[in-house]
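Quick heads-up: it's one chain on its own, the form predicted on its own, in structure tokens.
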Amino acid sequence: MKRLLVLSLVVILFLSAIPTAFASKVTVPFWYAVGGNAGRVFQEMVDEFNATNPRVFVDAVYTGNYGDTAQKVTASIAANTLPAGGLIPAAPLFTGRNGNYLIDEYLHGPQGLDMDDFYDEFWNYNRYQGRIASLPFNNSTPVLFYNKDILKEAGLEPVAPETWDELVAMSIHLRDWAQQNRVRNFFPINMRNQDWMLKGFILQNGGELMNEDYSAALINEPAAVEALEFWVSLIDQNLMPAGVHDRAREQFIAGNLAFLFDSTAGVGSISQTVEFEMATAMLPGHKRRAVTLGGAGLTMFPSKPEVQDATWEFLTWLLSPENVVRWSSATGYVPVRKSALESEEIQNLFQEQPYYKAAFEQLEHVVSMEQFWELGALDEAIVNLISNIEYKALTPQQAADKLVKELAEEIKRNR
């Protein structure tokens, strides 16, 4: 009877301690805007953090794609119902623009990160008006995918073009080969995310997108207009189809393209889907090599001090070198830390899956912009510009002048 009594007391004490143990954990509401394979990997990382951290529980919720998440964050700012943190697009616009520089404060605090281990362009991409307002994480760059089987069948060496001139010469050969052999539905080139790709072309030609304080677009300057003219020449020479850039990836997978300009985030899914020998390469250069940067950022929103501390603990865990390696290896997003790129795991990945190598190694050529409020308007205007020049509604110079004027009006309304 005495043993039974002792056992009962032990059980009661154990059960009474469970609520206390759970109550002692700090809950971090967290939104993330990556789905598919990347979303699965991210949730697995969250689950691992929760299983191994005795003090913090991250309540992670998928909030839809970039557009859906941006709308939800905007509404939540107005309603004061923001989470503690998130992996969201254009993060500095929802933090720094509202005076929220928690990331900058923690970054330079006693538990900060080694900023020198991150590429400078990633910090630039996460700034608002000069201060860091979010952290790099799931970032991507454009990369050139190419179909080695088609190149060999057309009598070309199965290597990627290094320059614009080489790209055009190879594409003309492929166009003529396809016509002579009655290869239907084939184009040498297409671009996915065309506004993102055109930005890269402008930079490769020595142009700039915006002035230093982001108060005016420079897309009607000579170097930028030359890049637009080059884009149009690809259409005029029947090397690239007009108006079907949203189908570019599907065209490549179907074997109907030789060269696809697409995000490195697509490397995993494309390489596992195609039924031909493919490879990737850095984007062809012209006056210089240059690639743009995309992706979402990790950030924090104001909450109780203990929740902010817990959120920072989770963010720095995600950005540990081993987790950056894990994230990049599993998703194709580029490693944001130099030590991750140099790690044995990433070097082994290059050996096992060489498709990743080009995108990771071209990080030295990344050119980024700080976030500014009219960035979304600029991207939309570039999409419209491309439509206008591809369908001959406007000349490149006229389309560029129209964009610069309209963006100036947008900036004037907002500032």
Second form
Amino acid sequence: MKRLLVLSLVVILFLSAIPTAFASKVTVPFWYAVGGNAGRVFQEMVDEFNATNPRVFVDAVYTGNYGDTAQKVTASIAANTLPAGGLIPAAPLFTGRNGNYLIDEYLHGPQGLDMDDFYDEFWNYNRYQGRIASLPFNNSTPVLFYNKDILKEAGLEPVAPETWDELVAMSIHLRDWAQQNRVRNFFPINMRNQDWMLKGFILQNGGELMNEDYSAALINEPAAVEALEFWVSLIDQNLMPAGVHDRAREQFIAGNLAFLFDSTAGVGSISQTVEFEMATAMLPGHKRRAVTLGGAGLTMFPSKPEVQDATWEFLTWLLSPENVVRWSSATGYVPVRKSALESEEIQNLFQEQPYYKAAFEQLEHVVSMEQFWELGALDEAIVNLISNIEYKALTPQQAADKLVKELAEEIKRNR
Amino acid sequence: MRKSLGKRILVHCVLIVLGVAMVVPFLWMLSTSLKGYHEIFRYPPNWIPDRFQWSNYLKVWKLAPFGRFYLNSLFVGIVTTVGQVITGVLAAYAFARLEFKGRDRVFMLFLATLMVPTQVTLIPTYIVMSRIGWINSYQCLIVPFISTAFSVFLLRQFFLTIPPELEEAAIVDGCSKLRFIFTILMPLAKPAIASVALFGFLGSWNSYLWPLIVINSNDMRTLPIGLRYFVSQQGGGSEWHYLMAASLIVMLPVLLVFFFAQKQFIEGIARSGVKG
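Form predicted in complex with the partner chain structure, per the form predicted on its own context:
Full assembly next; the chain just shown is listed first.
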């Protein structure tokens, strides 16, 4: 018994001595919220940074998906055990909202980034009350995937629809073809992350989601309600299934869809998986072209000055044009820098894997919102609204009015 | 007394249906874990993979430090279980046998904690842990779960069924209270202790949210977090074949324990039934 005690003491002493081996290095605790393939690519990049950087050690830890990470960060804010930096969802809400604008300070400091090389809409997405509170990195946009084999089989030209009208016309043709040929389990269209896609439809119809100062939702205005009606018409005409949007990607991979609305971040894995000829295209437009923006952001939390400097060094390293290219081509997240999009590597990627082209080239049509506290509530409300209108519990106008009212109450509670 | 043939056929039909319902998900898991990614969502589904991808298992083992996660899970699970049994037996003995003022009220209060969902206590517990400086440590994974109202309740109910004369006789023979608990009461309460241990171990083995939140370094993480490495955000899509292979690896020890110990569980319950 005594021996065991001594032994364990020795082990503990030994373990506690390990960190001193790194004493000459600055350690940067860093949390990231991307799993699967993207998570592995990120970890590889961290390892490379650590291997080539003698002074800084980034201790990167995967913290689960966006929801899990948000919980972890919330708990850590309460207990003051935050890391030095992170790749976390809704980052401005965890930083700017608490008065932490370290990113803005460093961005405008001597070691700042060339801000003009990033798309404005990306900066917008990382603002809280007008100030930048995080950096764009793993951003994605929705894109249209289509099954060329099915289009050909149904006697259509294998090209993507450019407008809502073309999308509907092609889908009606496909629906009738499937009926005549008894193709089972087939739907022309389905969409993954339906709330995100509906936002896109509203914008494409010239509508708006929120007012200027993010104090009220505008989803019950005529242009937005028209988009909801269009959505319902897809269901009514049997062009899209009601309710099973979270299975959309699997349906497409199984060959049961002609058109899939999904994230650009899925381009890599979908194109490698399908057993038919597929392509991607920009989302069809209506009154205008518009795509929404998603993803998490890079950010910093207050720590010792030398740790903050080291964190900033790591973040700017991640955002160097070469690394942005590497990250985008390995994952399908869009390149956040203009110079990255124009780079030779990305242009070569377009040649070899044309699926990336549409996904990356629609960046000029990105429309983004600043981060505001009720954004999560808005997204959840849109998901509810969609099931309400799809199952005819409410008309589009009623559902939109309900959403606007509920969000107004939520805003009143918080401000 | 033999049941009629019709009745037995009926019983067996129901059992077969239930049995199939239990086994199919496991077989589906096994099948998915051996498929290539493109086969997983094929419709109509295929049960036998085109080519058995045994490499999925190897890959999973390499993609995340599962060996380490295994050790952590085992260590945390065993220590938590032992702790729960020890604290549970002592507390249950006190509530079942000792006479003190307000005993039943304290017990009710204890039971009331069963009603409080973990999500509510998450942040307060987290703050307590961080004040003690235990964030990112094994203690933090173990100590908050070392005593549960459920195990105290279960053991107390069981102790009440053991005749008090037994203890009186032991004490007359010069046995101390502690010695009575460890040499007489615990062996008698084996079935109840087995249940407490099983629930304790499973609870710890499956726990996800707490370890995720309090552990910040990879070498102290447990298996459920390892599984999360294959689930991804909106973008990439989960890697179901890896996820299923990893899940099978994680489930294996629990399945084995069930498989080998089920005889004892059933015996324990049967024996305690005879006694009661």
